[in-house]
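Here you get one chain, nothing else, as structure tokens; it is the form predicted alone.
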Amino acid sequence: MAMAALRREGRRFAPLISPRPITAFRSSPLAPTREDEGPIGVRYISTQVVRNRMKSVKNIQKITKAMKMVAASKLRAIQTKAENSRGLWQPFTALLGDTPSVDVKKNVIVTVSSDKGLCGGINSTSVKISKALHKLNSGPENETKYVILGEKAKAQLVRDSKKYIELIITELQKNPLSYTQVSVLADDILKNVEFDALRIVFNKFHSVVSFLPTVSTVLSPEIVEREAEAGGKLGDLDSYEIEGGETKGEILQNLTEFQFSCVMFNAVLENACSEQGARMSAMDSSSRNAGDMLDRLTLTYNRTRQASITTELIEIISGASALEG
């Protein structure tokens, strides 16, 4: 009799219901969109959802890790020659000094950043102090011109200052970095730009959490001569001897030559071990945010699972209940 009941009820409602289940209004950023919907009879499809994203976020983990593994390789075989080559450019500075705040005509400046992204903000942090140093030395007098070194400070330089770039050079950390290759760098920087002061601007590496912007500034002979009449530190040039036949003139040429290429190796050095370490450093906060993620899925996950176990368990009382009545 109920089953009978039962039956002429559906008859009755039956141009009531909807061809197409009715899907239920979910707040959840992990509610299924139409694409994410399966077939009609398919059910939980929520569950299936939550389940490829937590797949979509271990797959990711995987990746920063490996990505942080890579970077600290590559850290410990850069800071050795780092740490080496700060003792070239050094006795430098003690003889002709580092003035950055030197008034000169022609201002170059030098941005070294890396070609690669995924290191935090050490590149944009370059590109800043380098638009500073622009507006600082620029005026109606002075000439102030860009020099680029890797594909990261190019992009954000050439949205807005692209006039005043003189040259560019990327892909500087294809090969593994040496003096020979960096030297060759600085003298075509030398021969195709002219210059009375070269800026250069990079991050200095002291731990993997730590480095920090630096700006060396290189002199053109002329205006080392000049400052040494001035008096000051460079005034010292005088007091040493000059032996052979080279002049004061050619003598500053070369050491000036020597010093800037001395300076562009450690720079080129120091921030390709800020870079590793600042990926190190974003690929472990990734790795960390990743796993917090999992975690909150891992939940979602349960909760849902245990909600769609729960309402087939009242569907079924449910039915047996109707029929018994």
Second form
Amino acid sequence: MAMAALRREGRRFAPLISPRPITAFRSSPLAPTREDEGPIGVRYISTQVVRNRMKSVKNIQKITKAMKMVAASKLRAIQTKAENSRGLWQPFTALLGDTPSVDVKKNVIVTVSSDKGLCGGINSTSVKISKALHKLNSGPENETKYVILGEKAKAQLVRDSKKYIELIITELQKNPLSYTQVSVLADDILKNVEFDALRIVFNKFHSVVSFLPTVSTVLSPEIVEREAEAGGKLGDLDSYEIEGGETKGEILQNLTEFQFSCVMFNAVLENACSEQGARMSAMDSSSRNAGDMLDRLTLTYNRTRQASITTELIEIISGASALEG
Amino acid sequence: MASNAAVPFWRAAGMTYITYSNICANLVRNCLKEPYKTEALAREKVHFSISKWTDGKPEKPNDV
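For comparison with the form predicted alone, kindly provide the form predicted in complex with its partner chain.
Following is the full complex, with the preceding chain placed first.
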């Protein structure tokens, strides 16, 4: 009887000396539960569950930190390109003006979004603005169609605006963005879609933490003619002299095609910058949340560990006092 | 509206101004000397996947 108690005592000492390997050994063949009952009646609370959770949260924190740094480096690379591309469309706006309030029959909304996720809310804001534009521009004689760039907007718009979609373009960023790529894309859009006005919705990159959704409007040559008669900026077009053997209509057509291509180039670049910036801040807040979670889990772990040690001590002491008394 | 001057040859062939300028840019790139030429041509690769939708149904996507 005494020998059995001593043997029990000896076994109870062993977990106290080296709790970790024993728990690791015990919990793998047996099902780990919050309170483990070992084979000889040793009772202690398992910290395995909490430890697994801590390991996975730490891994997630490392991954999100790495993603943030990758996004930061990609942002630096593409930001110079975006800022240089701003000079392409500014002369067009100076010449032809940007008239979002123009009233036309055939609107086409080009929504620029990203292919990859984990970039915060920028794609949702673009889609929200596109839907609002659609509502604003649909009337009895007007029709509005979508051209979608990027997987994320596609997923959102396919759900409820299926019949308004004209074209979907994905995998745009497989090669680094260049004017050739975007101009071929713009050309495809021009060939496949009839439009009076194109409204391009994208996120303009102001700084690493601020991306504002913007709409750029490009009009077709016929509408430019129509608006020119109405006066205003476009009406001053007649004061320009045209060299060469082309007519004004000819030149307007070339200009609008080129304007669309330039504006698309700028829009795609700015959206890519905003995507990387949003991803940076999303991954940053994710790492911070993971850090907080890790702190809380560490506290729980220590509490559990101390409680199990206290239980051990109590059992040993009561067992020893039972032997004496 | 009838055009008074003759339509330029590329527009008569069905190209847009963008296609025309891309072809011209490619010609200029082909005039570069050797190390820069391969770099420039590698830089200007185009890839995207476009799919046309009709009546709420997608058609098979084509890769460019």
